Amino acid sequence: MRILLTGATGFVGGAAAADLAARGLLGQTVFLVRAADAEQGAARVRATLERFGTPAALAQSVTAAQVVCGDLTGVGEFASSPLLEGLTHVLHCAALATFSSNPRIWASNVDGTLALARAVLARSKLQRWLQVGTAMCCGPGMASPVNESWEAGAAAEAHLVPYTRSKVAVELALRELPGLPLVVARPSIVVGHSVLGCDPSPSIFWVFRMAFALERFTCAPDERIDIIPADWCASALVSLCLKPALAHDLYHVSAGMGANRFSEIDTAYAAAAGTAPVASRYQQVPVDQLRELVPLFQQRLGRVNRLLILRALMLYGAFAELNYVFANQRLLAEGIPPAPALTGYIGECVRTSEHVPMTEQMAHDFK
């Protein structure tokens, strides 16, 4: 066995990197790695690995020699690199993964992403490409909960972000491709690490922070959030990835049904924080209201840039809206256990995140 692991020194990535080093196959996982030289690029998947509380000494085994230095937005500068040669899987986290309007994100996931599977196929017998996706893309409008398949992607006729679309995008593009051996596994909303709390990535965590300051949201008390932490989504991306026979060729990796509801969080939120749920004074707000919201900001968060938290409350709470939850029985059925309440980890995301700006967290959102 040999596998591909892209985006190591990512969230989702950094976790697939500690989950294979759990299992033993450090030693077998070549890493492409954007970095100036092959050193310095080990050297980022070690400092990723015990970040998310790989033991030293293991973390520090993975040498130059495994790494592929590049860019999604140059596979030809690194395709016709020798450790290309001999894979069996690959597991694909890479991506441009922003809630913004960054101008790179076609490049680097829709055609960067084909660009490398055309280079691995040609040097490889690939026995699976595990292409990792997001569960949002498949847009608005859908029927909750979400079903495991392809239709829901390829029938979006819009879509929130850029992002979303270009994940669907590479998707159907990657499904066309002759020899590869493709199956889609998408993820619903990270949040956080089971045992690490927000550690490894505040991403989305401040979202909760906002909303329980603003007292305010999109979400109703009794609707579901569909969260997953990225240790368990790591550990069912490997097990889809390495897995010699799968019933399907498209998951759901999500908490499906068993997602908490918003008032779970809340109660839960506050037990961590020392404070009050906010269920007695809580206002669900729509999405074109949010505005109204502007003079609290400064009330309630401090002092912060107010068009950026505006920005961030209105795109993420029209996804909030959309109230999706998003059924994973092929994800059970494939034998991988059901993913952890956030409320039983909300209490380590409160405790790392307590003392981190706002502002810094949503960074991760907003590249």
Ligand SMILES: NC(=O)c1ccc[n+]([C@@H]2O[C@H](COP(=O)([O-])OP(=O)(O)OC[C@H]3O[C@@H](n4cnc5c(N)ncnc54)[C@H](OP(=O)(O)O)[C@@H]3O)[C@@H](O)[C@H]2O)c1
The other form holds:
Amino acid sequence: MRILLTGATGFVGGAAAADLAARGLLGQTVFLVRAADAEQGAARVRATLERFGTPAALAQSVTAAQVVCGDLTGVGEFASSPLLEGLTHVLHCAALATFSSNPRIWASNVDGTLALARAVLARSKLQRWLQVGTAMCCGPGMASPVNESWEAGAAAEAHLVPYTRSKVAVELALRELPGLPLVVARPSIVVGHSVLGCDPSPSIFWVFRMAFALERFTCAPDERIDIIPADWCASALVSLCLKPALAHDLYHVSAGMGANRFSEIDTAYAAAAGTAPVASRYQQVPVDQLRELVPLFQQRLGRVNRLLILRALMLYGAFAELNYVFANQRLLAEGIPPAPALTGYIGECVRTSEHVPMTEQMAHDFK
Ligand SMILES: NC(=O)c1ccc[n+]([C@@H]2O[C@H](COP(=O)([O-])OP(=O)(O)OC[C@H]3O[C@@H](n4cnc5c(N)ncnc54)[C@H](OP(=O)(O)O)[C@@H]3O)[C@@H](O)[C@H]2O)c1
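Now the other one: the form predicted in complex with the named molecule, given that the block above is the form predicted alone.
All chains and molecules follow, beginning with the one already shown.
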């Protein structure tokens, strides 16, 4: 077995690298990394592994000889690397994962991914290409729970952000690539790590901090929010990548009907923060009325860039307003255990966020 992992310096890919390390597969893994040279790339992977709790001695075993230096927007520059030969599995986590309108989204997520798949196919006889998508690629207007199906997303004309459009477009294009043993895994919303809290990445946790500080957001108290921790997500992705036979070629990696309700998250967050739950003071605010909260920002969030906060709340609030839970029967039927509930590990997220300003956490999601 010889695995190519992309995106290993990121949130989901970093957790996947740590999962491969825990399975004793680090030595059989090759990494595609953006770096000046392979030594710097290996150093980035080692640092990420340690950030995700891999013991230092194991993390430090990654060498430059395992690193393909490169950017998805320039696959031609490394397509002939000998490290792309003899691969059996690809776990493709790398993507420009942002809700902003970064002009490089399509070049990275669609064109770059297709070019990488072609380059690998030309040099390796693959058993599986595990394409990490996003469950939100289904677009607005779906009935919840959203089913694990190719139809979810294929017909979506409207998208809240260019990122989700790019993620469904590349899946459909990969599906047309002759000889690619494609399996798509679509995670729901990844927040924190079930043991390390927000230390590896604060991505999206700041939304809860803001919602509770403002006592207002777009979701209803009894609404389920489909959140999964990075380590469980990564373990499910690695299992889907390596399992010799799978019943399907598309899966949600999600909490499904096991997802916590917003009110349960409120109670658990308050217990961890040593405050009272927002509970009866909470007001659900439609996304088009969020701008009325601007006067509250200074009062509740401190000195902040109000326009930036409003934009962030509107983007994330629009997704929350979709009120989606993502069905995960296929995943569970493959023998993958259910996701740990956010309420079970939110204490770690609160603890590891205590000394980090909300706006600093937010900046992580606006690349
Ligand atoms: N986080 C979530 O809630 C979530 C939910 C559903 C699905 N996903 C999916 O999970 C995957 C990873 O997301 P994430 O949250 O882990 O994002 P992330 O933390 O931003 O990590 C992205 C990774 O991709 C790499 N990358 C980005 N653009 C690249 C390019 N042009 N060439 C080569 N590498 C590039 C980054 O490398 P650098 O370190 O060099 O920037 C980093 O390693 C994505 O496919 C995303 O769609 C995430």
